[in-house]
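Just the one chain here, the form predicted on its own, laid out as structure tokens.
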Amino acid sequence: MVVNIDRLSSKRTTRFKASEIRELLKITQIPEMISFAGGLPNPLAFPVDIIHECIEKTFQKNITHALQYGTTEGLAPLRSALAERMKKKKNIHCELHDIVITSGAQQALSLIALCFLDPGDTYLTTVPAYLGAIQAFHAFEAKCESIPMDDQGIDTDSLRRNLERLRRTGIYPKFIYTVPTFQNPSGITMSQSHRKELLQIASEYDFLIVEDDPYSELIFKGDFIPPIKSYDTKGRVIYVSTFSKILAPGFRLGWLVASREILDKIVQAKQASDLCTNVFAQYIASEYINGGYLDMHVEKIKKLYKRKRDVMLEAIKKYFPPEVTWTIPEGGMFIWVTLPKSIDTRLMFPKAIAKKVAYVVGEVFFPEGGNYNSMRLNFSYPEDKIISEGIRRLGEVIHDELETSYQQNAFPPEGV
């Protein structure tokens, strides 16, 4: 008998949807595509030398208990590292043990998901927003309230609006998602005064703030604006990190700030997962911080990017039709750009494709669809040379769908 997976599946697997830019990845392994889609750091901004060199310090010291289970919360001097370098540089006053390494930011996204959403709950998101993270509460049978976004980070009155109308129908949030700081995918930086106005509303109503921070260390041109988190008295913010924008993706490393309370939890989430994040790697990321290595490189970083960002917008500004807008980001790896609204670039996508340039359709960052005129473009990744190729591609792709849908108004089909 041929085993029916169907039948025996969970109902929760049928919620599980493909990532978007996952699948994506596959299509730009096709000879000579531009890929803008992923959002994957620059091979040139993984500090191969000192790894290297923290893998050997981590052989001489350490290789034992690194090849051994680890504590569910990570490894104390990581943390210890942690805790005070957050002190430092993003005035997050939190100690060691208020600090869980955990497999990658999104597992972080997963653990709260799966300790505060239950089937039905609502939760709110601003939007566009990661798909990740999407991802991740949307496995958990959760429903999705979107706030849009404006030029300060969050709509705050369209929030209260929103609250106030579910509040009327008996719904109570459990939490609002944001990436305040170069968020993914506009690029878009929330406000200091936003970011305290948040915090104020979440006091009001009752919900938690969960605030994922990959990008702040990648800031090109601004002042610094505290996280949330550094505002936070009263234990409502879950702050969320990660190692993969400032050492390496393939480390899997991330870690997450919340109150006592709520690291229990998460803790014994955790245990139920996977029982500890890779312990090899949390000694050779304590090397890279206690070293001293980190800041040095995260300047590299910043430097690498802001030019491939540059690079970008001047080939965007060259190529793309006047009737186009997009952000200009001052710091992380992504600028979001909007086409008039005659335009999808869902069914616009299959035509970058044969131009051979990629990127990802702006429908996807949103749970509740819309926003078909627009895209993610990320900078991060590609060569300098191959940007201004695959702007200069994606341009002719636009220009020649406005000139479709110009023919198509002026000339509409008979009896319309």
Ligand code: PMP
Given for the second form:
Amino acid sequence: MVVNIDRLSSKRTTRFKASEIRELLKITQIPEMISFAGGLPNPLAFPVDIIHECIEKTFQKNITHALQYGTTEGLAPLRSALAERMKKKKNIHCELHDIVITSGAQQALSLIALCFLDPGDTYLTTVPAYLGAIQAFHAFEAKCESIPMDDQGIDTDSLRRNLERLRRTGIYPKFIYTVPTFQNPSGITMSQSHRKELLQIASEYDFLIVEDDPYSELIFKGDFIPPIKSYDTKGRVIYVSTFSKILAPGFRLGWLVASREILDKIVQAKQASDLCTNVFAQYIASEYINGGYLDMHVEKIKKLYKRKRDVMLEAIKKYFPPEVTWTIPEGGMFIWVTLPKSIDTRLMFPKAIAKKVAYVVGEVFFPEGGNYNSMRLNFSYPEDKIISEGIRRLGEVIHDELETSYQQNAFPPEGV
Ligand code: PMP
Ligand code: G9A
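Output the form predicted together with this ligand next; the form predicted on its own has already been displayed.
Okay, now the whole complex, with that chain kicking things off.
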């Protein structure tokens, strides 16, 4: 008998969707393609020599432990070091017991979904939203309500209006997902006042805040704004971060800070998922952070990425038509570009690929669709000279597309 996988699979799998970004990673393999698509750290930002040293120290001091299973919560010296760092750098007062080490921030998001979302539940996310989070939450058959971002990081009026509308129909969202600092994909940072207001609203309407913070260490300019978690005295915020952008994503190491009550659930869910996070990698990360290398190395990454951001912004100014607008991120890895409404960046995409330049179509970051005229550009990965050339090519594609749209509409939009 033929195996009928469709009949045998869970209904849930019919909701799984391949990440367009992961699919795009294949395009980056095409020779001469300039990709601004993948949100990849630059390989120059991997502290290769330091990692080598940390591996040697692990071999000398802890190799049998490093090769053994570990606790689900994670390696104690690593969690202590993280607790210390979060106190010092982020004003988050937590102890080792408030932290669980996860297989990347991505697993933390997935475990949160597993613990808090039943089929049919509603969660909120600021939009545009990190695609991997949408993917993780979507798999748990929950309903998403989008809350628009503004230049303050979240439109709190819209949040309140949406919460009232939902409440009238008996819907009480479980949590809001947000990346408040140097957001992926927009590069926008939520203001301090909006962080506090969001926490206040979450308390009034009784939902959790999932604060995803992979980028806040990569600050180029401006004042550091403490995470929402730093204002949380009631255990309402689940804070997630990662070593992917400050060490190397290949280690698959992230962490989650939450109240004990929440952590108990997360730990049980993690036991069922993978027993424990890669122990060898945790020992290396522990040597890295406890050896005092992290601060020094983060400074190097910041310099590298700031330079790349500047090169990209300079090229955008030079090559993009005046009708185009873009964000100026003060850290992180992404610039968000908005084109005139007459341009659909998905339809334009094959033309960009033909010119050997790739971006991520903005629409994929909107779980409820819409926003056809935007795109995400990553500046951390490509080489400087490649950045200028890629933006030049993209500028040509946009110019051509605008020209065609003006011809089709016979006249340019007002004010242009
Ligand atoms: N959250 C955000 C906002 C991200 O940008 C990423 C990675 N690009 C992740 C989570 C996942 O990170 P990790 O490699 O730690 O799983
Ligand atoms: O999926 C990955 O490889 C991580 C990158 C995420 C992104 O581009 O947002």
